[in-house]
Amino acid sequence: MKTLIKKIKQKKELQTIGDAYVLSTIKKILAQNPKLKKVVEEKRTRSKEYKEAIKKVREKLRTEYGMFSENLSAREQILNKKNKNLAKELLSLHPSTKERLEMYPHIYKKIFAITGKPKKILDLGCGMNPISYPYMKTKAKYYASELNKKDCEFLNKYFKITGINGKAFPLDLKKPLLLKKIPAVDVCFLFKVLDTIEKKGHKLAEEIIKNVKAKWVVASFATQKLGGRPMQYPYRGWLERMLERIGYEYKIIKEINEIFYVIRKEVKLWDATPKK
């Protein structure tokens, strides 16, 4: 397995992912593909099946990791400049945050109009989103989690330079019980996370929403396919059915490229009529 992990991490964008996480991904891929598992166990490193295993694991890691570390040197250079356009330049490095640049000035205003101005925020699977803190127009304490330790170190450096009251820490969202150890917050962001952490079913998504100690959860999803074409069904019916089943209310904010579900975990109807 050590040899396989080493080969998988030869790609620059995957080098900062921890070996333990790579190993867990390998095991899941091989469990789904018995033929590939046999080839790996037999150490047939020159076979096409072995190469296919490497390819599948890399694809899985890229999807889950979000390519946050794609521009490692570029983000460090920008951060060290400390110029007035720091947030905008850093957000432009990552596809998800780059397409939100026009949205950031108003999306937080819409979200906080529903949730109220938060005093504490948690951003799970955050990527570069914490860089957008200046657009939030708040002085909230900011907790951010990302998969890789080096990415968290970068965010903590950003918080220090900009004077933001924030803390970033590594967290594997595939272990939702760990969320119980995180301090309670007013609002938890799950921006473009739930679609990437599991392919079949939505058990993990439900566990994350249930276990996070937040009054509100804001989950977002892409409304366009990778090629830029709009999705035929941008709304997430599975999420709406889940929320109805577990008794959580929600409101929807729909933007051009992204849809946001603002979920209230405290059961209380917005438009409830007085009982007679």
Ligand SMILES: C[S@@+](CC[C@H](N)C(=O)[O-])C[C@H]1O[C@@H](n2cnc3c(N)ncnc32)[C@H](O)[C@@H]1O
Contents of the next structure:
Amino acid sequence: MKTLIKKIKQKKELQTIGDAYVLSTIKKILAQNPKLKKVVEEKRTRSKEYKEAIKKVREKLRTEYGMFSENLSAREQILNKKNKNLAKELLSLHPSTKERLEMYPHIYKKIFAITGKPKKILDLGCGMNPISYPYMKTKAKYYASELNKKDCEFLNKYFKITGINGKAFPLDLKKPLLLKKIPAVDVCFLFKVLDTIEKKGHKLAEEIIKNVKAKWVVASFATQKLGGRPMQYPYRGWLERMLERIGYEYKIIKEINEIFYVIRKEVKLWDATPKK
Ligand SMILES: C[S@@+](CC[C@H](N)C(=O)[O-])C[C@H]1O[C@@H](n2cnc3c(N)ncnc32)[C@H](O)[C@@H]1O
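Given the form predicted on its own above, I would also like to look at the protein as it appears in the form predicted together with this ligand.
Full assembly next; the chain just shown is listed first.
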């Protein structure tokens, strides 16, 4: 299955989709097409049917994963309706944010209980997450960055329609020095981003965390394995070791499908009694 997932994700517009999501789509398609299923199980990678399976899965991903494909009509249509459930409907379009729908009403409360209510927020590799702004219960200025321009244009339209004081702009996180050019903020979100952009090692994660001008960085990670089963050990040991080495303290918030590291960039011992 790993080879098939890799092959399917060779198309540029599908590369940011999580492997677990691709796998569940493969399973759906194969369940509907026993002939294709047999060929895939037999690993007949050169056969006509194997190629057809790839094509069908890609087609389905393109329509379901509107956000990062050329099929932008679903989100545009919802946005233009301007109804009361705008945020909820838009968040349902994308797997990461859909999964968080139950969590959104309480997760920001938990995060801000640690960081304090921010006046400025930066959301890196933001996807659809900025749509969840109403759940933050804040009037904070919101900076959001995504890889492609179209997603940013859409988010800026959403900010305008909803009156949110926000600005979305394109930024490639593989160039972490660019982070120095972004205004300083209180809290920076890195939700499910570090696992997405790093394939080998964690140098980039370290550069991003160090370079971003924020008092706090909140990095989150999926806690489900490929196929949807929960990870036995959902913590990111590499991140904990790195933070200890560079001297940043952190607290962990563990939710059902996601783990959040709330990282303090300013040096302060959590339990130290304030000096008089
Ligand atoms: C799993 S999604 C998470 C989206 C969002 N942060 C959330 O949690 O809802 C990973 C995001 O990283 C973005 N991304 C991937 N590579 C990137 C890069 N090189 N620079 C900036 N963003 C990137 C993708 O476009 C995608 O929105």
